[in-house]
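Only one chain is included here, represented as structure tokens and corresponding to the form predicted on its own.
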Amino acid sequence: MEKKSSLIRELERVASLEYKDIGSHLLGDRIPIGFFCPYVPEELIHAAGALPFRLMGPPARMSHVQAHLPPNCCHLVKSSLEIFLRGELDFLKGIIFSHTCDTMQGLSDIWAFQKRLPFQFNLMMPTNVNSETSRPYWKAEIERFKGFIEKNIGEVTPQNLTTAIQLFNRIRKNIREIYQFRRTLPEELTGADFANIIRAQYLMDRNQYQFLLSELLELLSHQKKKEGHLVPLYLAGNMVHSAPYFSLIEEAGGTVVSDDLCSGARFLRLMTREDIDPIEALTQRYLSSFLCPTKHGGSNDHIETLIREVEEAGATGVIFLFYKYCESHYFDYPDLKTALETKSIPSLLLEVDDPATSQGQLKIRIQAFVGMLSPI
């Protein structure tokens, strides 16, 4: 179908734009504003008629960053800041941190001794979000988050907010329906062009991704279903979707029907309310749903997620894939693994330094993992 895959190809040229090429090919009429962490809610900053543009870690030489950071510090942080130093993200016209981990935190206080954009903001999710005191702070920290744009951006008001809300609402549930077609029909959207279509949400304006995601969908719901002949894996870990992960996985046999990724599922597990005020409804959703080990929920709650999810998806081995370095998600995994092995699902676990040199070491792996898995 030609229509399809141009929609495809528009989103992945989307998604494979470098970032010093984003000011000339992408923007529009929006400014861009950088964030890194899905606890940032997108929704106010595109109520003030900005873009939020999520920055994910792209593969970089690092020529730069040494002089200000340690060695052991995860990839995202790493090329972050070495294309921050370059000048390469200088279209930014400000960036959000969130309160996660030390090193992010620590990379915070680094952007903002550079001067180089014109306004930083630091987002202070509570850490145990099941205080009693959580929720009051977290919806006090949101106030003054949109306090903060309508300062530097522009006026959010409750329509607009509630607009914004709508539209990202729908993008979640597009997003889910993909995942869901990815199940029965993985052979008709490969892996690639998956990990496209979800990296090409956060580059560009919401409204038009919405567009080229309902015309996408339009598309496939016309496909018949097919038996499938690919294992199917879930994909776990600190990172967001990258095409050559996804085809490594497909070239072993196998496919990804679910994912807890940074950038994927995590995020769609609740929509945000749309019958109460916008900003009590976002301080439940962000509260509400498990997106990250930063956060404590309780001492099951990653567990009895991933369990779940699993066994929703319908996979029979779980890949996590991790980058180095990353303390929250290496102190959970333990407890993950051992989960996993009282209901008989076997893992594999990943560990990236540079995404440009590791593909080559992961490959033997995956393959490996993957024929495991194969019914004989």
The other form holds:
Amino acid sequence: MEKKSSLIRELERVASLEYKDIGSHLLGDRIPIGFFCPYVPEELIHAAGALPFRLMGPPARMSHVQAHLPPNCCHLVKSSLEIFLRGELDFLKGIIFSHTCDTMQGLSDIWAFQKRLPFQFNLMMPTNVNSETSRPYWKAEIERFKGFIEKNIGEVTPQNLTTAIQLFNRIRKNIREIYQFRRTLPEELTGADFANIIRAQYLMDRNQYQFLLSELLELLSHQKKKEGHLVPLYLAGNMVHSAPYFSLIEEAGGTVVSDDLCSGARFLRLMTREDIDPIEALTQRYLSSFLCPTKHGGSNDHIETLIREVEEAGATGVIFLFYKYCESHYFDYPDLKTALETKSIPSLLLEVDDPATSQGQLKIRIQAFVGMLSPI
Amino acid sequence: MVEKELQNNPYRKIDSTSAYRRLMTAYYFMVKHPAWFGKKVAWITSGGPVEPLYAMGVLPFYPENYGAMCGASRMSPSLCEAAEQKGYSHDLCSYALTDIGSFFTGKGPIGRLPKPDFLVCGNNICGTVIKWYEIQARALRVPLFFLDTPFFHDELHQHNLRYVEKQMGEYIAFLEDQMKRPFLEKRFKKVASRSFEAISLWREILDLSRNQPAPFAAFDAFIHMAPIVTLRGTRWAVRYYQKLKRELEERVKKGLGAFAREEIRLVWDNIPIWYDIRNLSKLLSSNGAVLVADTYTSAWAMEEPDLTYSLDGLARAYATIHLNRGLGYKMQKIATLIEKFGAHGFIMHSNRSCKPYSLGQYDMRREVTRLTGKPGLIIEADHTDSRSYSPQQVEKQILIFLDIIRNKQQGST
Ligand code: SF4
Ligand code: SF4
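Having seen the form predicted on its own, please provide the structure of the form predicted together with its partner chain.
The next block holds the full complex; its first chain is the one shown before.
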């Protein structure tokens, strides 16, 4: 048990480092390249010998960003620009933006204009993932990205890319197992631990991460299944894998059995085929399932995916945890809510901003919601 | 006070306005009663390729243009509220909220919106429209065609262009399927040539304001732009702009401006504040200031139209419009407008519910001033929803800004 705690503490330590300290604490010989979205194929960056380093909306007191952005932007965008302007991301050698929403698009331009990092790349993922024409375009765009990486970081050999794809697939497989454990053994792995495990992934060397993850799984696999008495919930929203949210849900008597978070289970949908050309495989994976509401895969994609996943996970309620001002999510919300209602699945909408400051107001609402769902 | 001062600087009414009104009334009449004319109706985004629709005999309806009407007639706040009651966030684009609210309530300047047979959405203006059109496709249970035009931050890549070109082919196939008839190249070329004619006329009209005094203020352009948006590709638009151009050329010949007095020339960035156009126009003109150019209406004044009138040319044109391009282009564009139109400064509307237009404006203001030496002012508002607008504060900011320009002018003489 001690070993389990020390593994979890290590992941927690990584997850809670401030970005300004990360440069000196974490990095091995891999040069860190920043990115925001799962639309960036991390495997390519890893295969070139660099570290894909995900910017995840850290807590930040805003003092610089007001001179560059209007206030109505989501926390992810505001906090990232804030710490960037403060120089806390100067350890990054480059940044990769992928095309998603209007706010991110604007951020990319503002970011480039500061001319602070050695390089920046805009990976233009198609918005329409429902058309025959998207695939060749997207493949050409991934190839352009590969060319850029090779020019600026290092060669991506077919062998290295295949190895990277295998590594990331293994991580996905293991994280999926962690999700399973959360369902059967929620008390063994608290929500906060779980959030930290997920978060740490994006900040550290993936070989090292995979090593820690498999050690942890090995220990968890010896635990006996127990009957859970927490209310099973599904969490939908942005990149909000912050321990406090998960703790609040648990304190209220709920447990997150699955999610649709940008930093969470959505990553699992990016399982990559290993039996075909790797670039083709990277291309296909983005077009084969619904990933996020900034993309169009048909008018009902989001609704159908949500209902299916909530039912599969056996959740009895859904919490929408949205960053304030995230248009893509807020546009979809009313129809998602109605669709859940027709299936008699209650939902709760929570608007969050900085994870460090918005917890007080959430507590009462989460308690009331979970209370309503608890068996009498 | 403003009213009184305005008498010292009278506005010259544009005679063609009555023809404009007749034209738009006729258009809205047709689009409200398509069956009477044996037509189908498609809702389309303002940056969507309309020419294939007209070529197939489909009437386009522009929810954004309609949103502007609701904004100008001050109906937006209540329509937005209706959408918010259905769970839509107050922070979403107020054109979208207005349209959704109007759909739910059946209210608005033309009453219930014309029911579309299908929807055509192009994301060359923003990502909002994708979500908005998905919502309406579900609510109205009609097919949606989506034209994906990847944003280009700095370079336009060949594979990017090929992608849009191929989708034009899909668009035509979609239309043929909806209309159960073939797409006729000849008809399309005719429509495209009319469209380009109207675009050229519109550009020439806007360019007339390079003259001093400017015969046509940006506030006029905000009104008279409706045909270039909605009727681009028709004979009506061409005829109307020929008429308007003649009238304005006459003004230039006589040395007449939109206002009698023109001391300060300004460029406007972003969508107009529709519900406050009149007040702002009065405030500026009573202080001798005129908006002579803007980035919004000039988005429909393409610089290099493709004269082969091909679908590939159309793809390129729609993939490269103002809002689909990066900050560097937008900065250069304002700087060029300032230069070309001999402006003394620029006003940027930081539009709380339109991100693609508004993000980057702070950096843009500094850079444009660095490039041109002209001061810029940022005012906070929303294009249609007046609920978070504070007119007194904006008025104060504008007056201070005009003083700065005036002082600069005096300093340099
Ligand atoms: S999708 Fe939403 S959360 Fe993500 S960057 Fe855009 S606005 Fe922010
Ligand atoms: S977000 Fe801006 S560009 Fe998009 S529809 Fe609204 S006003 Fe137009």
